[in-house]
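In the form predicted alone, a lone chain appears below as structure tokens.
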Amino acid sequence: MDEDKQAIQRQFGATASAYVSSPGHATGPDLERIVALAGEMEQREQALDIATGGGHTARMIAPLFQRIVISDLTEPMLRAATGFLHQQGLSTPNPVQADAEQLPFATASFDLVTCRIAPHHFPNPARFVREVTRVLRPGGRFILADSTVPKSSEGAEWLNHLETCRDPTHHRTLSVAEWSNLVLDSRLLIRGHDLFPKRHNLAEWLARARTPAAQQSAVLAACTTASPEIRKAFRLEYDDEGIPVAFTDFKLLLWADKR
């Protein structure tokens, strides 16, 4: 395993419980939309939730399928998600430790594959999408949810800088066009996409990642010195003393079917 993925395991192994309890991961209109998109499928035997994190997507879609498999690169995260799902009454979540870019599943195994709020950590998103396509059955569905960047290069650079300061295991947040091209290159048929604004309280956002003090200062500096265009694009909020307290980005929800 390369150093980048070992760093991901260290980062999320130490913060697993925070993602189980995170309201921003446990709820949201994007999660509700995922459930609706999964529920409209005719074939619902087996689903896979990649990089399951706290297990929140799996919890919501599990009642719709005969069998749910959860995977994550980080064993403590997978263990935390499994415990959470057991507490929620899901007795058999079928956890599998797995790299999203090299899935240990047979070709054409799943009717649905989901991945939510994780791919910006993947070093090779194209390989990830190819693996998703491989394990999907013909007629199966892929539902992706992740942060996205605005069209402007300034906005893309600013958000990726902010994310990397907060957590160096962040790889890159892609644009809607970049994700669409990766999905189309894998010969999946895009059915649609939505964008959902998501507000981040900076104190909570930094605490969840256990961001060191020096890197917290870098995040605050990036918000404090942001241009008027960036302040508007990310709805930056400040307290009465001008200290940054929150920003809003957008989550892409894209769904595509295997021909």
Contents of the next structure:
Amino acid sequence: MDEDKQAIQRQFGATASAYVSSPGHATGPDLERIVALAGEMEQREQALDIATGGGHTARMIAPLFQRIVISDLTEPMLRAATGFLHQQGLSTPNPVQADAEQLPFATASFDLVTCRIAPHHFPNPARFVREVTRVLRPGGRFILADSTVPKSSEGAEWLNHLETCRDPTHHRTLSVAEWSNLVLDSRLLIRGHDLFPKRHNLAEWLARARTPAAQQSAVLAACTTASPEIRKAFRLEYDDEGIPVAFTDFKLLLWADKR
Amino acid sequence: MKNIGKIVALLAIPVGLLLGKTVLDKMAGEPSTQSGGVTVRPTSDPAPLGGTVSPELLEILVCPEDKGPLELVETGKYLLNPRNGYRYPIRDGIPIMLIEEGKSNRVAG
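Next, report the structure of the form predicted in complex with the partner chain; the form predicted alone has already been given.
The complete assembly is shown below, putting the previous chain first.
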């Protein structure tokens, strides 16, 4: 395994339970939309939630399917999610430790594949999308939810810098156009996409990732010195003393079907 | 400097982590085998080999490298790829399907 992925295992092994209890991961309009998009599917036998994290997406879609499989690169994360799903009454979440870019599932196994708030950690998102396409049955659906960067290169660089300061295992947040191209390259049919504004309280955002003090300062500095364009694009908020307290980015929800 | 102190103090309250710790403590307190066959245990303990994996899951698991079928061997402790000898461990009901795990538990022949 390359060093990037070992770093991800360390990061999320240490912070697993914070992701189970994180309100931003447990709820959200994107999650509600995922449930609606999954619920409208005609064939609902088997679903896979990749990089399940705290298990929140799996918990919401499990009642709609006969079976669910959850995967994650990190064993403690997978155990935390499994414990959470048991508490929620899901007896068989079928946990599998797996790399999203090298899935251990037979071709055409799933009616639905979901992946929410995770692909920005993947070193090779094109390979991930190809693997998702392979494990979907014809007519099956892929629902992707992740943060996005704006079209402007300044905005894209600023957000990726902020994310990398907060968590060095952050790889890259892609734009809507970049995701669309990856999905089209994999010969999936894009059915639609939505964008959801997502406000991040900086204190909570940094605490969840256990960002070290020096890196916290770098995040705050990036917010304090942000250009007027960046301040506007990310709706940066400051307190009375000029301390940055929050920013808002956009979550992409994209759904595509296999031919 | 006053402002920096204030924000650092704010950041020192990891509410989410505290909440999460309660969940972990609960898990550590009562390791219990659930109907899914996965025992919830403190993450510091190495999980024992074996455990229940549902037949439906076994049916679709393949080697992440060559995507070919696997055989459940050694009384359910490993999934073996007979083509290259890779053995994927099952730890406490969770198949560890990482290529390097399969490789490091490889059997000759």
